[in-house]
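The chain below stands alone and is given in structure tokens; this is the form predicted on its own.
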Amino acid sequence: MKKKIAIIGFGGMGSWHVNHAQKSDVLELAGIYDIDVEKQEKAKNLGIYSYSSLDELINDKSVELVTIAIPNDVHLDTVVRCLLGGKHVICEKPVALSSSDLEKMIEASKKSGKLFTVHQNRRFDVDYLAMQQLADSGEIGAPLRIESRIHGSRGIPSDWRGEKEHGGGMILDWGIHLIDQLMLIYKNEEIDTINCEVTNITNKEVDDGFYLTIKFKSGKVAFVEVGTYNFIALPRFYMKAEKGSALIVDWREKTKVAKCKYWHENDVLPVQTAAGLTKTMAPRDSVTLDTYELEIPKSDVHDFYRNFCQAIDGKATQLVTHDEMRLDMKIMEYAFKSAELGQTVKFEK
């Protein structure tokens, strides 16, 4: 039997959730709630029930779960009210603006006995899944450094995402996705230090881009870059591993892999460059290197809701755990701290 869901917030992501709920094989859309009268009318015109208040939604006993898709600064109160009101809760990312706020949400979940998670939909991105599967396979050995980038050229959207009081900025907007992805690939690594540099090219109030380096105690590195003023984009992913390298230029493209078969060659022919000869940068040949492409993985973003519904029924563990939420939040906090101090900071859980 399908579970009834209500969506709180009928903006960009709220509309996305509504659309997916209407097509879902595990959900039935009960309605939406939004404080904006125009969005209430928009829902009604689409034949979607619009709750008159949050209290009305919470008092609707037929609704088992809610998805919250509202500005970041009002997540805490809404999440806690819904949990204590007897609803299972999915909150849009970033789940909170601080670790202390997150702990209040988790405590409300424990007190109410209702499930609580964050919507990390980009765990279903095919480029990320390709990198994760390559790392897990050991095909080119363990990753030593992974670089993850998202580049755009239109600045921050001209809404609350550009305002500090509402939790705007790219670390909280796109950064949370890329951090979450890399921490799943490096799931057994302990963080040593964090360094972050932010940019304020198109917005002086919040970061419109950043460069984040996460160093692990093992010496491995995760690098995240988000830019909104890049008119030529760098590749989406680059992996340097023990036995080779991998590259994803664009999410729509296959993963390019170069696997080292033999480290040394008997006779390396020097390469003529503009300034002279070099053996160090001489290209490899097919005797020592295999190059090939990996097929784009299959992915279904509806699996997020399928998993959560199974978790409600006690048949699965929720996909995004509280400890994963805690770690992502801590990393963002340390990124802000590093950027503010202008130096590398030691990470402590």
Second form
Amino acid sequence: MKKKIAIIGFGGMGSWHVNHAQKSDVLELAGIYDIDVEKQEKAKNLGIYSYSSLDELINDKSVELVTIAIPNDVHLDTVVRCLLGGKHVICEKPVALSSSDLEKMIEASKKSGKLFTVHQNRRFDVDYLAMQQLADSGEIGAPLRIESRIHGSRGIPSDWRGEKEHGGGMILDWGIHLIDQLMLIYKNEEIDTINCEVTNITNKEVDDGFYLTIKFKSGKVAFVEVGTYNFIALPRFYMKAEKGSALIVDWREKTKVAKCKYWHENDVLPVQTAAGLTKTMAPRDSVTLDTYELEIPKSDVHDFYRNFCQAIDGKATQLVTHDEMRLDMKIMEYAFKSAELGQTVKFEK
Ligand code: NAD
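What's the form predicted together with ligand NAD like, now that we've got the form predicted on its own?
Below is the whole assembly, all chains and molecules, this chain first.
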């Protein structure tokens, strides 16, 4: 049987969830709640029930779960009220603005016995899945360094995302997705240090981009870069692994793989450049290198809600666990700390 859901916040992402719920095979949309009267009217005009208050929504016993899609600084209060009010809760990312706020949410989840998770929908992006599957397969050995980048050129959005008090900035907005993805690929690694440098090109109040290096105790590296002032974009993903390299140029494209067949090469043809020649940097040929493309993985973002509904019924573990949420939050906190100090910081869980 479908589970009744209400969506809190009917802005950009709230509308996405409403749309999603209307098409879902596991959900039935009960209605929305938004503090903005215009959004309430918009919902009514679309034939969607609009709760007049959060209390009215919480008191609607037919609603089993809620998704919270409101600005980042107001997640805490709404998450806690909904959990203690008896609803299972999915909160949009970044779930909280600090580890201590996150602990308050987890505490409310434990106290109420209701499930609580965060909508890490980018676990369903096919570019990430391709990298994860390649790493898991061992096809080109273990990844030594993965670079994950998103480059845009429109600056930071001009709404609350540009304001510190609302939890704006790109570390919290996009960083959370890319950190979450890389930490799943490097799931068995222990973090040693974190270094982060932020940019403030179009916004002085919050970071409009950043460069984040996560070094693991094994020496492996995860690098995340988000830019909003890049008029030429660097590739989405680059992986340097034990036996080869992989590249995804654009997030809708196939992964290009180069797998080293033999390390040694007897007759290297040097590359002539304007100022000299080099054998060290000469490209390999097909005798020692296999190059090919991977099929784009299959993905269905509806599986996020399917999983959560199964978890409510005790038939699955929720996809995004509290420990994963804690780790992502800690990494962002250390990133802010490193950027503020202008130095690399030792990571402690
Ligand atoms: P938005 O500004 O478009 O919409 C926010 C809505 O929340 C507005 O309609 C506003 O009136 C309403 N609101 C504000 N405070 C409220 C409260 N206390 N109670 C009820 N309604 C309230 O913002 P958005 O882009 O939809 O972002 C909302 C959340 O979704 C953020 O946490 C953001 O990071 C997240 N988000 C996630 C993704 C994703 O891909 N997972 C994408 C975009 C946004």
